[in-house]
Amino acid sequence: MSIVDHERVVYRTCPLCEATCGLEITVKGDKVSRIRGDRDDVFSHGFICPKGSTLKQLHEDPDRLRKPLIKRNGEHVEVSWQEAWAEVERGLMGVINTHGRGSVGTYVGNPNAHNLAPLLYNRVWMQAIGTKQRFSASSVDQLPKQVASGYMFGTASSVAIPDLDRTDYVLMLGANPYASNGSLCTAPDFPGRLEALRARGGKLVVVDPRRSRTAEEADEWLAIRPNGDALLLAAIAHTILASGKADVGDHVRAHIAGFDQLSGALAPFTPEAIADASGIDAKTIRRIAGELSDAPTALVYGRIGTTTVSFGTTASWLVDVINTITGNLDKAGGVMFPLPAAGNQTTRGESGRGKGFRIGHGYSRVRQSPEAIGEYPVSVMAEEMLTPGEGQIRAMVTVAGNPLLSTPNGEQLEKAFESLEFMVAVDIYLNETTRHANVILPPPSHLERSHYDMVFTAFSIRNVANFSEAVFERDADQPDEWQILAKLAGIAQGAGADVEPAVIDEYVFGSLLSNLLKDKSSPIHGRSEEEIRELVDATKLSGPERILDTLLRTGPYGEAFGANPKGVNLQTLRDQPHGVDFGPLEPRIPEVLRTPSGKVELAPTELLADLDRLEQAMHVVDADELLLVGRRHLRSNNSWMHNVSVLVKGKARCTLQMHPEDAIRAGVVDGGSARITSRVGSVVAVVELTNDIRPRVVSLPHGWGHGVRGTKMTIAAERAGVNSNVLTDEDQMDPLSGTSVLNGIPVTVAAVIHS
């Protein structure tokens, strides 16, 4: 049989969303012939959504960049890697040498969380640049949950995860897993798990301004006013506390601090007081509070609809206040803490105690916005580029991000990127943001790199581990993704365009090993570096796989370089391509805690202080105000997926959804055009009338607005849509986390008459 006819099957974890579904990929010669769900995957059991089958199209997409690009005379042209690296050194070091390291800004996008190399090497090149001007997609997404969890449990990784498979009751706010498959809750076939909950007699209540696909399948839909989640949660918590039913449970009672402060702090938030501002009547609030208290097990789960609002951190805190006072914290069927195989902040350092969490290690130059988890809010990024003075951003480095479509005030950000002296982008597409880059460095296809979910195993409803081998070999001149990032670090350090990535890799690994040997909680603490080095060298691994192998060996289930022969390492995962199942989540309090007190801080000072602002908000209700919210679709969670025909075909999705009552007021009709205007911008979109949305709420999806000059995303340009973030106000954010307000934006809507 010739190589052209040779057929093989490869197993791989899908990297396109947080569900981490297992894929069975059939390869014939050098082509993918079929992708389907891996029926033997220990976690997903064959489930696959429409996105998973498109790795073939992404790999073969003619628009995907395969050679570096340099901008010459306003146009991007292909060049050799050697020429590209020389231009990176010239431009990046030119800005650093002229304006200082603080004049370089960095932005990393959502796909970084889905790829092994960036998770291990992004910090390396950012530290090499030496700038504090760091930004990411976190502050238009999950950051408030991490900040609230940090205050309560000690680290930004200490997120309590819904135990979906064993619960009796789910109150879900701002989440639509029938479209997004879950977030900060890694669960393949999330919809199937919700259906199993209902089949065993449990109840699902969905809180959302829209009757989403998930709300359609729920036992009950509560059509809340945008930004009313924190008020609703405060009223539920108040009701439970006032009823005398609040009980944290014997299993965690000795490890809770701040319980006695809650009743007084939440006293103003009676169901009657918040009913108008939340849009949920008092009787319903009291009933839901009673159901949560009385259910054998229950959990509250809030996601992006609760975090991308002005009370995102407070809402995230109140989610876990309710989970705690109903006795469902760290309990099967409630919310629990994963134990990831490669370890994280909750598995390292002193068990049960730590330095705790805070924001404000630094402040942005112009607006003095505090840092959170090492970065500034994306809403201040444009002003940091446009405002003259010492520390003004003159150059940007972006990795797998498209902030011009995904972050606030896209028109202001467009001007900001146009003002840069130099820009480097690591990306597979010439998109709305990377078209501003002087150099674009394309990593290999997803199918040409190995993969392990460093992030999502730490937010998973079950403790599992899967390693994915590369499906195809890279072209001889195509560097691996880690090599691109390592070389970028070397150039930023001043080592020149000829620096070898292996030199940087050795530094990274050496630092990791040194830290592990010094950490008293590490299973290799006290052993000699020479001994461990010899064992590492025997594997002949390098790059991210060497780091991953070491993290697995020293992780909670690891073989500790021979000290625990029954433990795991990378070879264990290679030998079991369908994954390794370490079992359901187990109670972890108190060892999971990293607070200075060694207790769950149920009433952090920072969160209690924000209740005054929340109380003021419940008295300011404009019943006639029109509020804009976003939405997601199963086939197109992120902007870069819009260039896959199979994911965007069919009925247009970038429409303005409106309730018929609001359409009459605005004078617009179904299928007609409407101009949507906010404080900062205006867009025109096609109207889609529906009763599945609360009156006085309109909805535009996130991540559209393609087809601008200088991009090369052919399919996306054909279905361009409009950029909802032209309407997002950079002045509106959650003050506790710096997260942008993407939901609940005041807008006006007027008909557009085409001549």
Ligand SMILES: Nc1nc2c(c(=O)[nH]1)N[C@H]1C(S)=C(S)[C@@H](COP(=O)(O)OP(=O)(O)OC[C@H]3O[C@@H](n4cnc5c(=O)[nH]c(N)nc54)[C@H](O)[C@@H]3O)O[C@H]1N2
Given for the second form:
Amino acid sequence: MSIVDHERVVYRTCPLCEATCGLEITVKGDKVSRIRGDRDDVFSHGFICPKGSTLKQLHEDPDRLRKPLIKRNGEHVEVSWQEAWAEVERGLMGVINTHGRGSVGTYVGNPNAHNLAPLLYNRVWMQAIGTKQRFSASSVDQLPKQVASGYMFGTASSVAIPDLDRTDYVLMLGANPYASNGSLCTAPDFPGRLEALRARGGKLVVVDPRRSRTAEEADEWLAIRPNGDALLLAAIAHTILASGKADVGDHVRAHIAGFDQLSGALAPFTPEAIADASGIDAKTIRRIAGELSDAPTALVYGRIGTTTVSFGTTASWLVDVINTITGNLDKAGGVMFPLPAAGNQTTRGESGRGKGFRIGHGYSRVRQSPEAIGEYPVSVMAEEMLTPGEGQIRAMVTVAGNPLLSTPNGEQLEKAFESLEFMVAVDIYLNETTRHANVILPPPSHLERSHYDMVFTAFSIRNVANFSEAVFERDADQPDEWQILAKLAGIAQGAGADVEPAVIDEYVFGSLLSNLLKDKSSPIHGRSEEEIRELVDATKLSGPERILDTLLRTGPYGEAFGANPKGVNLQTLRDQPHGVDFGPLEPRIPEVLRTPSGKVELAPTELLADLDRLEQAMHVVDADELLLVGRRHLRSNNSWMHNVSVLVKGKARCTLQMHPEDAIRAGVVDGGSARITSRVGSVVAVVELTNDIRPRVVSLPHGWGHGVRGTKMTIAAERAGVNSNVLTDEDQMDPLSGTSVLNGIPVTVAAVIHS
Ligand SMILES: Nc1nc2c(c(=O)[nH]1)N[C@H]1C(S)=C(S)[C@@H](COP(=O)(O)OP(=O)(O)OC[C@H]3O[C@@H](n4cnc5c(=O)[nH]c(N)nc54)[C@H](O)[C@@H]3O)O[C@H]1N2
Ligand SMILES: Nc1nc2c(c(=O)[nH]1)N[C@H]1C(S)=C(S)[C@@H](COP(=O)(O)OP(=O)(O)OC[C@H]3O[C@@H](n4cnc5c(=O)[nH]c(N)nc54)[C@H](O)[C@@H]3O)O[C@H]1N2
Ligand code: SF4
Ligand SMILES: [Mo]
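Compare with the form predicted on its own: the form predicted together with the named molecule:
What follows is the whole complex; the chain from before opens it.
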């Protein structure tokens, strides 16, 4: 007799990229039978990319860790959670007791931004360790945009987002949403939204050294020299200012400071002066400047190709300078500030004014690189491990990060991680980074946890909120990710390996609540703690869900613990599995500002001070130099989804793209092998000739280089590729943010003759 498995359908948001697509997941018994786009999702309307359905494969992947691992005699072996925690206590407290708390380093990677537990508890274990040696993937990513936005608008979360659905004109630099699905611009079906722009008569111009998929679909492709964007943007801004057409618009005029300084500061950057260095001719620059100022609405959007370069912060600033002087700041069809349901830095504290933003609350030990957003640049991480002296990193804790493949000078990092006395990793795989860990603590799979996009609702082109229930229950002995992180905090505090995560959670929640009650801007300011506690306890929630519920209730749309009965809480979101739509973005200036002046700072001192360096860059052009840039592929996700066979099958993707003209010079042929060498390292990759790349530019994707000894990612190892970050140089940083230069790396390419 056969028992028909009970079939059920669950809706949840895909946690794999910033697009936050709604998924419809059909479950039969304890198996996922189908994943497709949720047609009723209020934001994504059924859109999904090829990665979305692979949550099933990730969940079922036999290589995904289900038990903690401990390294014994150089081999990782499965152990019980109890043994693992005892080892964490022994190792971590051992290093702390011998070398001090500053000798522990931390690195948190990209998936943390897509995961509520670490978003709420990473701060807790880091504080418990009590170290300043903190690192994250931010300094190989969006940090320059956050620093520039911090200076201009007051906080590192105050990023102005493209109002894609209502604009008439998009100038897009260094972004390829047809592959990436968008970043710092949460917009499910980004490609469809760009097609809609063109269908309504709008224009898309893409600036990229490669003719990317997005460039192919655009009205115009401008093949810029790598790192030429700040120059190009300065010249566009200069042209608009010189034309007399610059106008911030009546809607924000009273709230702008520094406008008068711009013309003088940008005077050297005429289109003619920067044409050679940027690779874009003066006539085109003048035309684009005219189109931007004449379009009814227009926006400039820059991403990875404009941030992970040596002028990353300057380019990010100039993007918003142009958005402002064309009258498109805080306007429908321009760039706007989201109002996220769970609140963030832009909704807290006094409205319209704040402490402002600065970097340099500390300096790294070896290189004296300034802190930014509470961390040091990953480019200094290896030297902090390898340079002896007080404060040297002797132990590392990594959570959802793979810095050995993701951050500069892979070979130096390899030595650095090799030299550690102790390492703990919270991760789902035994990979290039976690193989160095003495203990690996695996969280549950993506389908075994609930989900809310605390970060991306703050960078979204619509104000929406979705809560996802866990699809499957965890095994009895599998802790939730927040419990792992809370326990780590307890151990680091000295409470021992038996510390209960719930104790830490009480402490975290208690301090959140007391802050909310004290905060004059909070809707529960001044109410009695007992009253609120009672309402919280009635929900029977704990962990991240209790915190989220309280943040939603006290957020911009919240029910304020009864004071605003029409408002939302976690239950409202639970009742609406396709999401809650709060509508398109609304103007937020001046309320959103947190600068000390209460104004938009169009000409921050720190950025004006960098213009001399930018002026230097317009003179040094070595036209023959080969410059390496990266690229992304739709079926990939940084370094960690190459173990999903449906995503990696087909043509090998870790190839060196090169223009035929350069291939002749280097003596390499299509399909042949080439050795690529930079100041710091050298790799061999297969050459793929293409006309869709600017001559003197070569491109290799990042996140490959699998199959190293001691890892367990069987499918990834079969298609290992090479690590492009063996070539990126830890000495090359954007000095304003400390972000690593990942694009525009000088390299040489030579044929490899196989005997
Ligand atoms: N050359 C070059 N380098 C780059 C880039 C580039 O464009 N060019 N891009 C940079 C960018 S933008 C980024 S964001 C970084 C990414 O850098 P990282 O964040 O360091 O690397 P990821 O590849 O995202 O690795 C994520 C890790 O998290 C684990 N993981 C996945 N899901 C979970 C989970 O739910 N919980 C836990 N605990 N672990 C999980 C994976 O197994 C993997 O080990 O790479 C950067 N590096
Ligand atoms: N499929 C997939 N999606 C992803 C990811 C992934 O790995 N795979 N990663 C996610 C992450 S962590 C992030 S941060 C986002 C990134 O999102 P995007 O910024 O859209 O990322 P990319 O696709 O790398 O696009 C960057 C483009 O910049 C170009 N470029 C390189 N150098 C320069 C330059 O100097 N100037 C200009 N103008 N262009 C340049 C490259 O050729 C490339 O086409 O994507 C996210 N989404
Ligand atoms: S676009 Fe991003 S969020 Fe949407 S299905 Fe693909 S990976 Fe998931
Ligand atoms: Mo990223």
